[in-house]
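Here we start with a single chain on its own, the form predicted alone, put down as structure tokens.
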Amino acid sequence: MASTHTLEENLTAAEQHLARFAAEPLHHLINGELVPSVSGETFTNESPIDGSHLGDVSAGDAADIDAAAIAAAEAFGVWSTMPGTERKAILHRVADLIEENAHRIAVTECVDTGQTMRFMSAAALRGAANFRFFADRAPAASDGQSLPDAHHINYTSRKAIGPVGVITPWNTPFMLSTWKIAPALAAGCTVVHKPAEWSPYTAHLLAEIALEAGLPAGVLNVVHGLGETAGKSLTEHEAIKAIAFVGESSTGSMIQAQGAPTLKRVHFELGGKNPVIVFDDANIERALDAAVFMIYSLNGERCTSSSRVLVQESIYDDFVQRLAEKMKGVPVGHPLDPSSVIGPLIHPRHYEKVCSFKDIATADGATVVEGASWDDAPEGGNWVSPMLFTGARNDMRVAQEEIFGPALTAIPFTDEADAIKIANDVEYGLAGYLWTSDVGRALRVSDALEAGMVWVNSQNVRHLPTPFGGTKRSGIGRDGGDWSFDFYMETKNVSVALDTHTIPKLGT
């Protein structure tokens, strides 16, 4: 959904909505109250647009996480036993308020992250859709199955696992927060949310909206802070029964180790180096548009981006030439300008990482093709042009490492077997995209790809009832539909005898 607001209107709205964050530090929201860190420490939040100071944020640590976890544990008894129909009504009200505040959320997210309004105008509405989808499933979340055998009636039921920790990333923080928090709340869990320190603002907006919608105090708590302090304390806290995390694979590995002593259940949505495979019988124009969209939208900062395009040798040169032409037409501009596609990257550290791959690609023997830049870009911002690496091999770093920016690596392949080999020859296995008019080939290659999700002749089109997740270093578990409840709930089986079976006798 494209924004209906002009750049000037968005700038005015951003100034209005972000003034509160500049006026005083953003505190944690624990048990329905805004509270500073016990230590009094804060950290700064800087604009990716020009490096200016957006505001200060309370820096949480073990004491703040402990207070939030205790609040979540105390609220769990109320929330988990509330009838599912009542939870449904509250969560639908959350969705209503997200829609009412969609523009405020979008402009805040654009300034906080550098993502462009073209995509953030729809992100808030997707967040509302997430809440509606899981709200409708709340009344039946605890339902199970009847599994009779010859002599027993077995029936299953589900109950919320308890207070859970949700740790979310900075790329599309509002939408991804709703993707984790909505099913947790629908299941009857209470939540301690630790948003990424580079994008703290919309997590606070979501918690405010939830309280306004009638969510009881303590059901959703937000603690800001660094991963090595607040995040680590959350993953180690005994009251937290599970951790849902979206982010880098290396961080997921650390979280798994930190949660091991308390046997925490974990759900990880991690990195990707996803292939889009284009055979010579594909609809080339649609494949080109999909490949460009899936890497250059959202600043290339998405786990499901098609960051490797594998093209059959017979069409490689023509395809890559047309790809470069399309890339050069992708506009870079102010994130609040509805005509911009690529905005500034979120943080100087990430900017330096993404830009370093130009030298890495050249050193490894690939050719670097850059798209347009923004001549009027403000000084001090993290501005990049879209990039295309051609003449690449799959053993190059630009083909193996997750760049997480607007950078696409183009690799030729010979035949079906070669395409599958190259596609699978990475540590990741989140998504795959396949373009061919051969139905048999589509089925064979989809089955052979080491990925949790495959789209055939399509870009990533999310259908909420379907499972979302990856294999290898791309994650553990699945979101979506009933798969989300499998994570946030415990299943119990009760077996009732019909008094017709033989009970073994021991002794006299």
Ligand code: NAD
The other form holds:
Amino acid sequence: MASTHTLEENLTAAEQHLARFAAEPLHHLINGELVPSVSGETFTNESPIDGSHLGDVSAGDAADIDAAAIAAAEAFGVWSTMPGTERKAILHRVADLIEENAHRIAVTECVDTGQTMRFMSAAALRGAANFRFFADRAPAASDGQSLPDAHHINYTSRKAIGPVGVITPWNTPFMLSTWKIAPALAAGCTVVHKPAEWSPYTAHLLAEIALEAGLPAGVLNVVHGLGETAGKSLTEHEAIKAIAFVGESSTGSMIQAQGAPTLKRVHFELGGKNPVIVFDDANIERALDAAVFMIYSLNGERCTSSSRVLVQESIYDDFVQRLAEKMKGVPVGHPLDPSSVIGPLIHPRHYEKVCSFKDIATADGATVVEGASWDDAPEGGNWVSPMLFTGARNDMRVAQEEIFGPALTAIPFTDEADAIKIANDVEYGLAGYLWTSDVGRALRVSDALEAGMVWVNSQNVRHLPTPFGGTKRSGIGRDGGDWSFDFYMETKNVSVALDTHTIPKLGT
Ligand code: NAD
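Switch from the form predicted alone, shown above, to the form predicted in complex with the named molecule and output its structure.
Below is the entire complex, every chain and molecule, led by the chain shown above.
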């Protein structure tokens, strides 16, 4: 749903909602209390819009993680044994309050991340939808199956695994946090959340809202800090039984190693270099709009973005020319302006990385086409124009590496086999998109794509009961529907004899 607020209204709201973060450091929320770091250390949070200082944030380390893990472990007994219907009621209240606060959340997210209001207003509401979806499933989360054989009745049941750690990135932090935290809470787990250091604010708003909704103290704790300190300690803590992580593939590898001594269960949603394959029999108008949407929305900072467009050579020149025209019409502007599509990138380091791909593309022999810029962009912000790399080959860095910005690489292909070969020739395997009017081809290509999710003749449209996740270096495990509960719960099988089976007699 598009935001109904004007830029002026959003700016006024931002001033009002962000003032608290500038006035005093944002502390951790542990056991229902705001607490500074044991060390007293803080880090600074800067605006992607103009580089100004938004506020200081407590920098957690092992001591703060330990306090949060203890709080989560103590709260686990009450929360995990509470009837599912009661958990459902509390989680619906969280969803109600997210909806009531949706504008505050969206404004805060825009200023903290540079993502535009156009998408963040919908993302806040999607956060509420995530809570409602899993709240409704809380009462039946522990249900199992009946698997009888001739001589035994077998039945399964599920129990929450224990306190869990949730580690999230900065691209759409509020929505992603709810996507991981809502099923954990619905399952009966308690949570220690370590949000990304570049976007700490809406994690705090979520925890505050949850407390207001009646979530008992200690059930959802937030510890801020850097990945190498707070994040690492969370993955190593003995009391934390599982880590749900969303972020870069290389960080996933580190987390797997860090969690090995305590045998952590891990769930990883990692990077992507997702293809959108356009065959010459496709509905070109729809394919163009979807390709533009899937790379230039959310600043291109989206794990499921279609960052490689593979176009059949018979239509390549025409398609790419029209793509470039559409890309040039994508507006860059203030993230709080409801008409902006692209805002500033999250951080100067990320900005430099994304922009470096212009030189990399040129050096590798591709052509760089740039879109609009914003003439009135404030100084000191991380402002970029959308980019299109044409004439690329799949072995170029712009085709292999996750840029995680508004940058699309266009590659021609000859036929179905060539399209599949190029699509799969990357180390990632998160999502794939394909456009064709041939049903048989759609089914064959969907089957051959090395990806956890495929959309045929569609952009990414999420249906929450369906599985979400990736293959190869894009992830381990699936979220969504019952898959989320499988991760956050232990399954037990009970086998009851009918006293009719033979028991071997050993000896006399
Ligand atoms: P990142 O891996 O740098 O950081 C993610 C989180 O991990 C942060 O909270 C960070 O502090 C923490 N972290 C860093 N080092 C750690 C360590 N050693 N131990 C524990 N925690 C540590 O990722 P990012 O740059 O914040 O996010 C962008 C990445 O996220 C992209 O690769 C993107 O594709 C991916 N992503 C994936 C999905 C998905 O569903 N597959 C969704 C969104 C984003």
